[in-house]
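Presented as structure tokens, the chain that follows is alone, the form predicted on its own.
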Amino acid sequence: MDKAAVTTVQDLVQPTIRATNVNIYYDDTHAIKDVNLDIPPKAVTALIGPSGCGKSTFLRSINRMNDTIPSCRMTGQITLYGDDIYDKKIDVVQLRARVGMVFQKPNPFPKSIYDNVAYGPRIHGLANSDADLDNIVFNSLQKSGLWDEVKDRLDTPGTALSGGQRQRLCIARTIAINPEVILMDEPCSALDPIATAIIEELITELKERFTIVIVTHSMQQAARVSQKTAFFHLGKILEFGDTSEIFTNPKVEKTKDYITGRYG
């Protein structure tokens, strides 16, 4: 049988996110150059590369966070389950409900733990009653691995938690609106090793329910948590594939140099 004619199950799986000929500019600076990338569902895709290579800029384009920067413009197309997210008909608020984001620095609202998690469901009308809202808060804190630590102090400020707890609270806040995708921009860079290990374990659990895209400078973290890896260099993707293959048998010399610490 002709191998080229064989269709695998993986070939039939529609990517959650598809970037096609994406270019991003800040005024005259060409930050992202002709990026093509298919991000698979229910998996962790890591974006790696040296500082300033464009990985965070690309990540922010997936939920149009770059729209807040006046000098930024994009050409090409990014789709979420086939929908062009830059179409003029797209409601950006609804898009960001579908594509949640966890930032580098934990940023709880200056509200109680409960209200941090309840905020999104309230503004998006996801709860029909107080009991529904209680249930969403409980489930989100459970899924973020935080419930047992905070269940007796839900009315205390989220800002009073430790760094690792604050980041898990931000993850709980993100999953409370039941997104399809979670973007994570260096989610562990401000955390100690113990808190980092807890977040990494959480990411592994969350991929059963969500598509996750993570920017990380840590090669070890990318190897531990991701199934796919894209290597960015000077605004381009030089290599993309299974994480195990990228880290053990990179096909591009620059990828190999970066992973082995020769530069970056």
The other form holds:
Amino acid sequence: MDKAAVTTVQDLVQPTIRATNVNIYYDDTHAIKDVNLDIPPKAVTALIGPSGCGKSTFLRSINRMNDTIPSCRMTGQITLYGDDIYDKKIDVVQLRARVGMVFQKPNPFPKSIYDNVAYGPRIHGLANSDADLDNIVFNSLQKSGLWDEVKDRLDTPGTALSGGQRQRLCIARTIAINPEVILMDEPCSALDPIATAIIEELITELKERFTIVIVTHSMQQAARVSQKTAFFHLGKILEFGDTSEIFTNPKVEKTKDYITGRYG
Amino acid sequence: MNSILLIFVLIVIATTSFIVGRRRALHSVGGIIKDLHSLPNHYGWFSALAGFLPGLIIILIWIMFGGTLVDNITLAALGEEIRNLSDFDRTLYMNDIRNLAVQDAISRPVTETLKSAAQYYSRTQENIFWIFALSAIGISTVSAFFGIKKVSPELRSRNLLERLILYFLVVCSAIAILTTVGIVSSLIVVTLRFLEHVPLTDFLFGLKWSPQTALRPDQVGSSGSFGSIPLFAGTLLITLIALFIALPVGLLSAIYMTEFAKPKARAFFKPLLELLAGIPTVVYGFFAALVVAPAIRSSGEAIGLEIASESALAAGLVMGIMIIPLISSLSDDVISAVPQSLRDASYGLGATKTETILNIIIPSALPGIVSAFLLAASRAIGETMIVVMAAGMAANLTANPLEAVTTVTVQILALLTGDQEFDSAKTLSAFALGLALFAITLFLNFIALKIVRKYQEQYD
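Can I get the form predicted together with the partner chain as well, since the one above is the form predicted on its own?
All chains and molecules follow, beginning with the one already shown.
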């Protein structure tokens, strides 16, 4: 039943990210089981599913953040534009510059707003001059919709902003290194509805430039912002397809139950 | 019968009262505990304390004021000529009576008057004690009786006990605070006496420390000079050397422990490092005097330097080793307290481990690290043993770490050990040094605490 339910997206020429037979273990816990997934470029792919189903674990495996957890092991293959990201030749530092990440809890550095955004460009040497760096910071804050709110206080601490502003600062910080993919791990779960609406709007704008993968607990959010949706359950993908399709006409009973709120 | 026995009797009263009170509470509701306002044990404790506390208070009064009371009664019974003695002589006389009463050696020939006075003293003491003891037992019994009588299902003994615990905690913290106040004020009083001998400016800004004073007016000798600058300079020099060693080693080992070490390695290294903190300072002193100082000296000779066998460098190095665990375990705590989310954010942006440590973790943990540093500094300033053994006693005013220097604590030790006249400037100067040292470490601790407090507010 599982195999039949997984809709691989054949209509795309080349997916940005392709996961093949991915298995992830924490010590003896088998967190991700045989996941195959193609993530299309310049679109928002939502990963939904009940708590503990492995969606965050899978998301973190795309930029190898799981490497920082000693007990975590992985088999299978994940490719980014055809490059195996778990290949020995791949530099994890460069990979993370190509695949940026926004976390559940807004986590600005205890530095100024400017330094928060400039952090990535500085360590990757993306700016050749101070004016260059100013430019990157300006563009990133502009794209994240934060510029008008913070332009007069770039030297105040990023931690002093409100929750929604902090999260947009974290998004600005991520787009400052100009990644190809942005991973978002429940970016709105710590925010109020208004801040959430602003971020969702931002996500919709950002997909014009970036490939976005978002983990979310909110069905409505997945429906609003994403074009593709993958439904995770107990470490497996039960269903993957166009968001409109999944939400209106789910093929798997479990998906339907989850989406209609019968459990989860 | 003595005070210990008396307390034992009170405990017996309290225990009985506990049992009776508890049983009375249970009886009053026919054994159905939920009909009681509080648990049966609460009633037991209520009754027990009703029996114990009044007696305890009377014993405390006896301990605090009993001696004075007995003295005064004895004095009143003594003749007119004793009462008319000067305060000082009367105190001496009373001392002799007391000592004679316990058959100790006294400062004057034993006369009949003195003997009878001592006997009178012993008798009075015994009588007064009995008055106190009997009234303690009596009041406790009465109070226990009334306490037990008060026990009823409506009595909120649980709440009363809660309040009593609060008072008890307040008393405990008051003891700590009052002790500090007492120590400081006694330091201040003696320091003021010292300042009658030596002007404050000489003490604070004088460049020469040589506390030898003439013992007799006709003695040829120096009148002593009490400039504390060389001592504080020596302290500062040794402290700086110690921190110069301990800060990098301690901080870097903390970084290794928190950021790099695998759990197994951490479990092995951390207790080992903290073992350093358990070594008595006198052992560090041996090590400094017998291993480090000769090693420095011989390596100095190898490159043609003349180095004293006691040097600031030897003491400072070993003191640095001593405070490594302090810095590393405090830094370890603050570095671990940096939220994992900040590390994730930095790694997520493609930073390496070192970049993350340098740009994110150390700046975030900096206030905590600074306060660890200041606490370590006040520890180093107060350290005595290592300096006595490795740096010497010579109060040289020098910035050369290869010379012998001395520190404030070492001089205090030197001034107060051995036979001393209590009212000479030499002895009194120890208290002035102690007060100055206290002021400095208090200041450092104060800053450290301020920084820690500010730091704690930083995340969320």
